[in-house]
Structures are given as structure tokens and as C-alpha cells.
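Just one chain follows, in the form predicted alone, and it is written as C-alpha cells.
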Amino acid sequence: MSMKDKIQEKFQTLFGDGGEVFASAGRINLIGEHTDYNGGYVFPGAIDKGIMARIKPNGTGKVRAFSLDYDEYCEFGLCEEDKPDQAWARYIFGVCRETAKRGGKVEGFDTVFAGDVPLGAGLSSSAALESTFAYALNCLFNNNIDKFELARIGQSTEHNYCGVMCGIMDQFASIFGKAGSLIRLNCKTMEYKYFPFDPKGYKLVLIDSCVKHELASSAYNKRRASCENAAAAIRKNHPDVECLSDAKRVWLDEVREEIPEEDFLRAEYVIGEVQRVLDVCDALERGDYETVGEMMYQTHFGLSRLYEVSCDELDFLVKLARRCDVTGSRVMGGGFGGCTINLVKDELYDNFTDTAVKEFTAKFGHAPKLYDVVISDGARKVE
């Protein structure tokens, strides 16, 4: 039975007939890691795994929600003091509250939802959930909130109701995603452009190390502080540098003796990564996937050696990819665990994935998980 049919069956049992179906997507980021909070470019796309929900206004001031994945029911009101206890329900509650704060109409509704985004793999299941409901409420109550603001509703939900001070990339990709295209987003100006991503003869596969080194907030905050420190040093010589993405590499060299070596290395990675995103965009417009792949390997080297957010398991997988002639491979996401993203020629796919599972299991004592991904549409109504 399809996910849509399972949702429909449960919805009828709990709430009867009717309702409309909405969906949104998880995301990958091909390149552009740790650039968002430095005002740089990211290059995400929506994927063919996401969240789907059947929703029907119920004429009350209550939301009655059932999560198929957690097999759990929750009912809550729409006022600030009605915040539910269940973590998953807070995402829906937060979207309702953030929509209302923006002047949108929100009334009670019934919903059943489910997802097929692998949890904990760095594919932003939470952004998919937020985007599904932000888009749905906008349609159901004719709020005419623009797509940028729908993405910000999701981001504000994370900040204000889930305790995660995330950037805008995940929600942006979930709302704006388009099949066959990646999106270059300038995190400073919010300008964006679609680029074709149709790698005929290649597959995109994620290999999940199943390692959950917590992205310790202290480690993340330390790197962020390093970047801000380097940018401040450069700004003394070049006042127009608002954030690190504005800086040129030669300007960083000018202040090398004035900042700690650690700050220099973090900034060296970020400035290089901003340029790599632009190089990948140029390569895609030429259909040059070999250059795309080489840039992915360069990003991994930077994340591992300069930014120091990799780990043994991820470094092992990337080295193995290089050995198996994989076109491109790197750690995806914040680091300290999670997935590698790999661009693999069709004829090398079976050997690479078989070898990765066998050798990783032998070395680390547990098998990795594999997820093939296709670049797909973001938030939408499902007919």
C-alpha cells in the first residue's frame, strides 16, 4: 500500500471522508557547506523523499493530528499557551503560530501525515514537515503568503518552538524545489537561480555512516566564532567586508599573523567553498559532471582538514569512493557523522555500493545505509 493510501485509510478511520493532500520534500546540498552563516552560497535541491499529509478544516479551534510514523495522536489549540508536549506536534503547532503572527488565517483542522525521509541522515525531515503544513495552510485558508515567507515560517518554527537556530537553506529548498534543478541561493541577499541537474549516466547516492557524533553546539559555535573573527580582521583593511563570503583569499593572507591559525584555516575553507559553488554552477551549465565531482572531493578535503568537521567513518567512505573511481564524494551537512553524498557513473554503481557496504562493515562493525536520491519538486498539492 502506498504512503498516500495508508494516510487516506487512517484519515477515514479517525476523521471520515474529505480533506486535501499536500506534500513537501527533504533536501540534499550538492556543495556549499558551512557557507550559509557566512553569507555565502548554498546549492541545494529537493529530493524524492519527503512528508505527505491529508488535511481538512474541522470548524473548531483545535488541531487534531495523527502521526503514522510515531503511531501517535495529538490534539492542541491555536494559542501560545497550547504548545503540545510531543516534539513532532510542535512543528505543526509552530507553523500555525508563525502563520498567524504574519496575519494569516489559521483555524482548526484534522490531519494524518507520514514521511519517507530517513531520520537522522541529514536530509531535513523537519523542514519537509514544516513546509508541508506551511504550504497547506496557505492554500486551505487562502492566505496569499509568498513562498519566501513560507520558508521563513518554517525557519521561525525551528527557532521559536523547537530550539534549533537553523539557517534558511533547508526550508528554502523544501518550498522552492523543482524537479531536475538545483538552486543556487545567496544566503546574504536571498537571490536565487535554478541550474539544470540531469546527470544522465550518473546516479546520486547517499551513504549513511549511521554515526551520530552530536554536532556539539560548542563545536559549531566555535567555528562560527572563528569565521566572524577572521572577517572582523579583514574588515579593518577592507571596510566593505560584511561577512566572510565578501572576502578575497589574498585579503585573508594579509591578516594571517593577526589571527589564530585555527581561525585562518576555518576562513580559508569558507572562502574556497564560496568559489567552488560558483565553479560547480559553471560546470553544470556546460554539462561537465567530472568537474562537479572534483569540486566535491575538494570540499571534503576542506571540511576534513581545514574546518575539521569530518570523522574517521566519513573520511574512510570518501577515500573508498576515490579508490572505486567515483566521480565525486564528500561529507554532506554539518559533519561529525551522517552521510556522504556521491556522484557515481551508472556502470560503477554496483561495485562501489557493494564494496562500501562490505569494507565499512568489516572496519566499523556495522553496515552503512544507502539512499538513492532523485532531484524532485518541493512543496505542492497532491492531486
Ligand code: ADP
Second form
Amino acid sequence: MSMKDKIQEKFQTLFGDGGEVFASAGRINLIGEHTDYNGGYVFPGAIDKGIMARIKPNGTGKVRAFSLDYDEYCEFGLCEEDKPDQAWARYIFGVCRETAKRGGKVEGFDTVFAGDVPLGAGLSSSAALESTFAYALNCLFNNNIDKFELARIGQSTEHNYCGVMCGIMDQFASIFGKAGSLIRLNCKTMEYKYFPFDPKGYKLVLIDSCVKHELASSAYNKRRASCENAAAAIRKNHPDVECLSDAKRVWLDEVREEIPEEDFLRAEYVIGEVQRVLDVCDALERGDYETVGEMMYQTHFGLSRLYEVSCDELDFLVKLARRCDVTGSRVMGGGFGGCTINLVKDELYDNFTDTAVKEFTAKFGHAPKLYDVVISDGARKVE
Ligand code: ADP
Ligand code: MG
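Moving on from the form predicted alone, kindly provide the form predicted together with this ligand as a structure.
Full assembly next; the chain just shown is listed first.
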């Protein structure tokens, strides 16, 4: 039975007829890593894994929600003090609250929902959940909130109701995503542009190392401080440099002696990465996926050697990808674990994934997980 049919069946049992179906998606980021807090570009797209919900206003002040995947029911009111206990329900509650805070109308509704984004794998199942409900409530209650604000509703939900201080990329991709397109987002100006991504003859596959090394948050703060330090040094010579992504590579060289070598290397990575996103966009306009792949490898090299946020498991997977003639491979996300994202020719896919599973398992004692992804539509009403 399809996910949609399972949702329909449960909805019928719990709440009867009616309701409308909405969906949204998880996301990948092809390139543009650790650029967001430096005012640079990210380049995400929505994927063919997401959340789907049947929703029907119930004419009360209460939300009655059933999670098929957790097999759990939760009922909550719409005032601030009604915050539910279940973590999954807080995402829905948060979206209701954040919509109301923006002047949107939200009344009670019944919903059954399910999803197929692996949790905590770096594909942002939480953004898929928030975006589904942000988009749905906007339609059902005719709020006319614009799409950027819908993404911000999801982001504020994470901040204010789930304790995750995330940026905007995940919710942006989930709301704005389109099949066959990636979206280049300028994290300083919030300007965005769609680029075609339809790699015929290639597959995108994520390999989840299933490790998460604990350095992540302290290392993240240190990286941010290094970037700010480098930007401040450059700014003395070039006052227009607001953030590191505004700087030219030669401007960084001018201050090499003034800043710690470590800060120099971090900044070298960031400035290179901003350029690589632009190069990838040019390549995509030509349909040149080989160049796209080469840039992915360069990003990995930078993340591993200059920014130093990789780990043995990820370096192993990227090296193995190179050996299997995979077109492009790099760690995706903040680093210190999680997935690599791989662009691989159809005819090399089986050998690559078999080899990766076999050799990774032999070396690290546990199997990695594989997720095939196709760039797909984000938030939408399902007919
Ligand atoms: P991710 O990196 O996948 O976004 P998070 O920890 O941010 O990981 O979000 C995962 C949480 O989102 C889950 O613990 C759950 O509360 C909620 N969630 C995601 N997908 C589902 C789902 N299919 N059903 C219910 N809740 C979900
Ligand atoms: Mg999340």
C-alpha cells in the first residue's frame, strides 16, 4: 500500500471522510558547505523523500494528530501553554504558533501523517515536517503568507519549540524545491536562482557513515571565530567586506602574516567554496556534470584538509569513490560524520555501492546506509 493510501485508511478510521493531502520534502545540498554563516552561497534541492499529511479543519480549538511512523496520537490546543510532550508533535505545534505569531489564522484540525526521510541522517526530515504543515495551514486557512515567510515559520519552530538553532537552508529548500532544479541561495541577500539539475545517465546516492563524532559543536564555534577573524583582518584593507564571502582570494593573501595560519586555512576554504558554487552553476547551465563532480571532490579536499571537519570514515568513503571512478563525492553537512553525497554514472553505481558497503564494513565494523535521491518538488498540495 502506498504511503498516501495508508494515511487515507488511518484518517478514515480516526476522523472519517474528507481532508486534503499536502506534502513536502527533505533536501540535499550539492555544494556550498560552511558558507551560510559566512554570507556565501548554498545550493540545495528538495528530494523524493518527504512527509505527507492528510489534514482537515475540525471546527474546534484543538489539533488532533496521528503519526503513522511512531504509531502515536497526540491532541493539543493552540495557545502557547498547550505545548505537547511528544517531540514530533512539537514541530506541528510550533508551526501553528509561528503562523499565528505572523498574524495567520489557525484553527483546530485533524491530521494523519507519515514520511520516508531517514531521521537524523542529514536530509532534514524535520524541515520536511515543518514545511508540510506550514504550507498546508497557509492554504487551508487562506493566510497568503509568502513562501519565504513559510520557510521562516519552520526555522522559528526549530529555534523556539525544538531547541535547534538552525539556519534557513533546510526549510528554504523544502518550501521552494522543484523537480529537476537546484536553488542557489545567497545567504547574505537571500536572493535565489534556480538552476537545471537533471543528470541523465547519473545517479545521486548518499552513503551514511552512521557515525557522529562529538567534536561537532565546539569545532563549529571555533571555525566561525576563525572566519570572523580573517574577515576582520581583510576588512582593514577593504572596508566593503562585510563577511568572508565578500573577500577575494588575493585579499586573503595580503593578510596572511597577520592572522594565525589556522584562520588563513579556514578562510582559504570558504573563499574557494563560494567560487566553486558559482563554477558548478556555470557547469550545470552547460550540462557539464563531470565538472560538477570535480568541484565536489575539491570541496571535500577543502573540508578535510583546510577546514578540517572531516573524519576517517568520510575520507575513506570519498577516497573509495575516487577509486571506483565516481564522478563526484564529498561529505555533506557540517562534518565529523553523517553522509557523503555522490554523483555516479548509472553503469558504475552497482560496483561502487557494493564495494563501499563491503570495504567500509570490513574497516569500521558496521555497515553504512545507502539513500538514492532524485531532485523533486518541495511543499505542495497533492491532488
Ligand atoms: P533531521 O536531520 O532528519 O532533520 P532532526 O533530529 O532535526 O533530524 O528531526 C527529526 C525529528 O523530526 C524526529 O525525531 C521527529 O520528531 C520528527 N520527524 C521527522 N520525520 C518524522 C516522521 N516521519 N514522523 C514523525 N515525526 C517525524
Ligand atoms: Mg532537522
